[in-house]
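Let's start with one chain on its own, the form predicted on its own, as structure tokens.
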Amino acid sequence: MTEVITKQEREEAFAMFYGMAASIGELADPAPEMTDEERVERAKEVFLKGIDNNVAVQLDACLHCGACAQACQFFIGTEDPKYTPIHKLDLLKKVYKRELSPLSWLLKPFTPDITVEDLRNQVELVYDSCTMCGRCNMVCPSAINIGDLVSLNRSAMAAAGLAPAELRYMRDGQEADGTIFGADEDLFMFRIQDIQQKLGFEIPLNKKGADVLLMTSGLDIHLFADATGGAIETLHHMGVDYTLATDAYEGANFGSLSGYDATKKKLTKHSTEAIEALGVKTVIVPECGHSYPALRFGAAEAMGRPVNFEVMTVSEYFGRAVMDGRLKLEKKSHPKPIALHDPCKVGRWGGVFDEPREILKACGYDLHETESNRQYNFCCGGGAANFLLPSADKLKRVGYRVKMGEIEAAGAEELVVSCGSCRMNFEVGKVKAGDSIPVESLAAIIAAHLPKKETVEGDKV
């Protein structure tokens, strides 16, 4: 593998960005300017919009059995039952009653209805004490999606005003021009053309009718070169027919994240748009959680039609080519035990645990899974953007520990993981924790177990 950023160089880098990333909310312009009456308006009907029959019947068929409690990090971490999954859709599940259950006209009279004070006492919980992991989904008796409803309360908070400052940051940068971090088109073209000088060749960019787009994020442009640039090292070895896109490179949906719903569907209809124009049969989103779900579920929905590409994350892409023979890794020795992160929307929601498995087994690790793994894996604890969030620093820290007792409980002296903002995540609680586990991305360690092609003649190719 080729070095595209050295070790000194993505500490530098990442002490900047992190001190960057730590005033964003200061940068964020004023929050829209309500009426109490205002804000209450607008968080009930986005409820009353998103309460369909299906949402219904799940706010109905809680028991209270408190199993989710003990699928949740932040629950385990600081037992305070304020953090009990099901309670962060206990102001849902009042609207729901008031208003719409079968029993609403009885009880509306004698329900008083929310006010700004509940809305404002939801958004610790729907932001800083939930990364929508899903995890507690996976446990429930009676099926209730935890996860989809707690986003559902995040878009009331955004209607309402309510949304952390840095979010809000987040999303109006990418509404305006389409990017995150300052990661625009002339930043992009640095990074590629710096890889590109690096690696050795050129790099295909708006090749319309090309078999794969390869996306990256503002987050790896900026600090995780070696991902990018081991994905785009991979591809050329294989003989992969790819580009990269001026117009679709960035794979990040801070709509998404954030509860605004309209720059969700705005953004990925702008991707997808631009993927469609270049008739390419495969997008490969980058080493980011989020934008897989948001590209591979969102873009029909967002263009009201079937699309006519396939979706695939990095760890998705090169690991299917790893059990079918068409990418080969050198077995190499490697002493340290390693664990595997798995991403919750790579994972748990997207399914995907056998393919990095395959490419660590194929390069010659050691992987030792942590006690809950694949499906049953804990979050980073800095999900769903909540590593941007000042406020939510304890909470991170005891997400943090959740997740890191398990991988020292496992023996394991690396790290590897297969997303930006899980990666950024144990960074930062290395940093607060004092701990020095080495943390690696799954991209840049298939482009080093590379082997080397050559010819007959000993000539390479």
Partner chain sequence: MTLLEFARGPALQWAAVIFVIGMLWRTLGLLLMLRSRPLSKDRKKGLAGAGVKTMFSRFLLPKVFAKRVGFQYLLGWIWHVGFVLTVFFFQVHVMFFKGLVGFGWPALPNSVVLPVAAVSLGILVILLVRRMTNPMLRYISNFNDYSSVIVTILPFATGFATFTHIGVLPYETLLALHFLSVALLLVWFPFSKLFHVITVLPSRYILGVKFWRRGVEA
Contents of the next structure:
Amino acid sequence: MTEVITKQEREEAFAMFYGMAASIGELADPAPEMTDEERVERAKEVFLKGIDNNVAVQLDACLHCGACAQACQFFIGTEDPKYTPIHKLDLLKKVYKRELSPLSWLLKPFTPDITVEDLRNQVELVYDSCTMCGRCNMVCPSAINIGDLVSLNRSAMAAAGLAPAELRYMRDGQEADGTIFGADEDLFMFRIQDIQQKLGFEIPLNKKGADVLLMTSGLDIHLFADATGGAIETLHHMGVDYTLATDAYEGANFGSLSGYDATKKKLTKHSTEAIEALGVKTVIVPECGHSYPALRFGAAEAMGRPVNFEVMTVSEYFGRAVMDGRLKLEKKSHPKPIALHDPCKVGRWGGVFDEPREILKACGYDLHETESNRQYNFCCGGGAANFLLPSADKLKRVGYRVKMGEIEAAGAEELVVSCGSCRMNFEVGKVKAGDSIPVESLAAIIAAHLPKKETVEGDKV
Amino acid sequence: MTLLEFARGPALQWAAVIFVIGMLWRTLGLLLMLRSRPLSKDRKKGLAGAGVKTMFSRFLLPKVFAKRVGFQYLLGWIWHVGFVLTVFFFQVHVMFFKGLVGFGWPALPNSVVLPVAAVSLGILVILLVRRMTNPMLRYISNFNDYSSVIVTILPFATGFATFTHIGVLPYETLLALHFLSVALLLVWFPFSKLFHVITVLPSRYILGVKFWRRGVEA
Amino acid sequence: MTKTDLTLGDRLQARGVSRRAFLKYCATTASLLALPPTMVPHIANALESQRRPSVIWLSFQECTGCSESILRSNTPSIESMIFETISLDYHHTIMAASGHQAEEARKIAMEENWGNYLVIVDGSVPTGNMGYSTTAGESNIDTLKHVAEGAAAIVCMGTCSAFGGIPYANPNPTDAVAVSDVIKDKPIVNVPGCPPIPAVMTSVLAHYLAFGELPELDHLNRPKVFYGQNIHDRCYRRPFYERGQFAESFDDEGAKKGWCLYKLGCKGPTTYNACAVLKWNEGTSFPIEAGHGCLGCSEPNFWDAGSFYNPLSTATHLDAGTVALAGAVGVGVGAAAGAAARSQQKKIKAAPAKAFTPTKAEEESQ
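So the form predicted on its own is up there; where is the form predicted together with its partner chain?
Zooming out: every chain and molecule, the one shown earlier first.
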């Protein structure tokens, strides 16, 4: 691997970036002024639009057994009853019972309408204390999709003008210029050129008709250049006809995490149109958890029609390449046992489990699985943009502790993760907890295990 | 009309009528609601099969949750099996269903059903106490939760009292109370969380399909 | 000395009944009534010295089965002689007189014993068309009312007079009622059964004679001593019930082995009577011992309490038709609820979105 960013550079960038991230709430524009009636009306509209037959059946299947609490790391870490996942759907249930349930004629008189107070109390429940990781989905005897329905709650909160200032800031920024943390085209170009210089070959940009488009994210541009660099280096090594694009480089979608559905749709639509204009067959989304489902499952929804390009995440693309022999990695000796963190959005919500494991195997790592792995994996503790919420600091630490507890129990001395915000959260958590376990990017690991080649076809130095 | 005549007659009749109407009302109402369909490509094939698989795989608890949820899962399991055995395989109950549908089926000996029913009743009481004392459960519980457990306990309690002639009340009063408690259960059933009997399997199917679409076994 | 002036003691002596046999009868009566042995001399004394009270037996809508039963107490038994201890002045079936003479006898008995005579009724009282049942041109209800007026007490022999019985059964074409529905101001003892056990009938009379008052009664005015326990609790087949061993048909192995008849519709658990203890025909047997379930004949409405052959644990009013009807209604309500939810969903989808549009405050500021 060619080092595109030194450890020291990364740590400095990290410190700066973390300082910036901590103050974004103060930078946010004031929330739109709304009367209480408007808030309730708008939240209810979102709820009602989100309830279809499937949701109704699932809400009617809840037994209040409380099993979901035992799957949730925020409950496990705090034992606070209000963090019981299903409790977070109480408002949704109320609206459903009153307005849409087949029994609504009967239940309406016994079901009070939701109030603006309910909505305000709900904010902590669906933002700070839930990363929509969906682990509760996996324990529920009725298999209720609590994670997704919390997402619907976030949409309702956003519609009611109650989304946390930090996420409003992120969303407003991306609504305005399509990217996050001010990683605009200039900064993107700067970073690409920087990487290009370090890697020593030309990175194709806006190449129409290329096979593969590689996306990145504001987080990687600022901070985790090793992830982007690793992916580029590997693509180049494989001799893939790939490109990056100046109008489709941002994989993150803060419309999705903040609950601003319109923004989410707009951003995805923008990327999709750019991708289609390029005519690539496959899009690799960066090591950024939510960018995977946002494009993989969101593109067709945003366009209102199926799309005909493949979407893969970094670990999935390279893992497949390893599995079918297109990518040979050099087995090296790694005496330290390693643990793999399955990011929720890519793992439980994306089905990418085998690919990263194949990569680690090919690299010769001694993988120690945490007790909860694959679809039962614990969240890093700060997913779904929670790593940006200072109000959730305590809960993030709690979540981190639960996760790290499993990693320690697995005897791992190193952690590999394929998601920038998980990584971010691990790094912050480590600092706060005084842990020292190294956290690596999977893309960077791949690049570090590329076999040396004498000459590579099409290599222009 | 004596209490027993009322219980065996109009009470059960009306309860059954309400039960049938309520069950169909809620089931059909749910069935007819609009469903949104995803437009994106599925990551895996065989969605229906995966949905069916989840319907059954959720009867078992994934090992990773065993430590924290195992106890309640086990209680739930024993309770449901006990409920089915008691309701459908107790001799006297088989007679009831035979009177209703015109045919019977082999019943289990009393020496089996009675302990099973006792265990089921015990578990229900444990679950109720647990709901009242566990801070998390107490926090999320509402009227529906408490009433549904109590309404389910009643037929068990009165059934035991009737069969064993426990208590100061004469047999026909106990039998009448047993019938009335069943009537109450029937009336309560479609409108409470007891309706999960209908929704649990479809609900699992829904998540099974949703997750398998993304390539995950739910 | 007229016939009625003789005491029982006199009459017994006249008939050659030994003192020993009489005391034995008194002891039997005492035990039937669950009285302590110390009461035996009291009963003997009372019966011996008692003047024969006048008894008027009224038969309304009945089958004479109760009379048959009371007469069926085996002869010569002391029980049959109890009829010698009372002056049965009026009884359709067994009195020698007929027509006007019979009615005349009743009138004389009433006049001579006004306020003191005992009325026994078998049969229910029709309240519909008075022509349904009359005696000498007088409707049953009129007869009952004016005979009851001078009575000391009324004993309803059999389920018909006690609870309406078979004439009262659905659809009750004669609008039959029980005696207690007509007479409200006299002490009434119900001795139900179809028919009642002979010894029970005679013992109740003996109690009245011995103590000058009616025995202790339950909520249905039945003597507690005979009707205080249900058949089931005293049934010799009870252990099979506990073990869950039931006859499934009248000729299967279970029936042959004498297993419990619950599944064949036995009403023993809800029937309060002394059949399982006293039995019938001089303690020979009773219906369950003969292999048939109890019909519950001494209980109110026994004829309408579902089939005799349906177990008690079955519903009586539930049938496929009711369920089908409910099903149809349910489908209708469900379809309506579903359609309502659907149109609500469509309405919500079609309505212009309010979320993420300018708020009122924002509109005003612009």
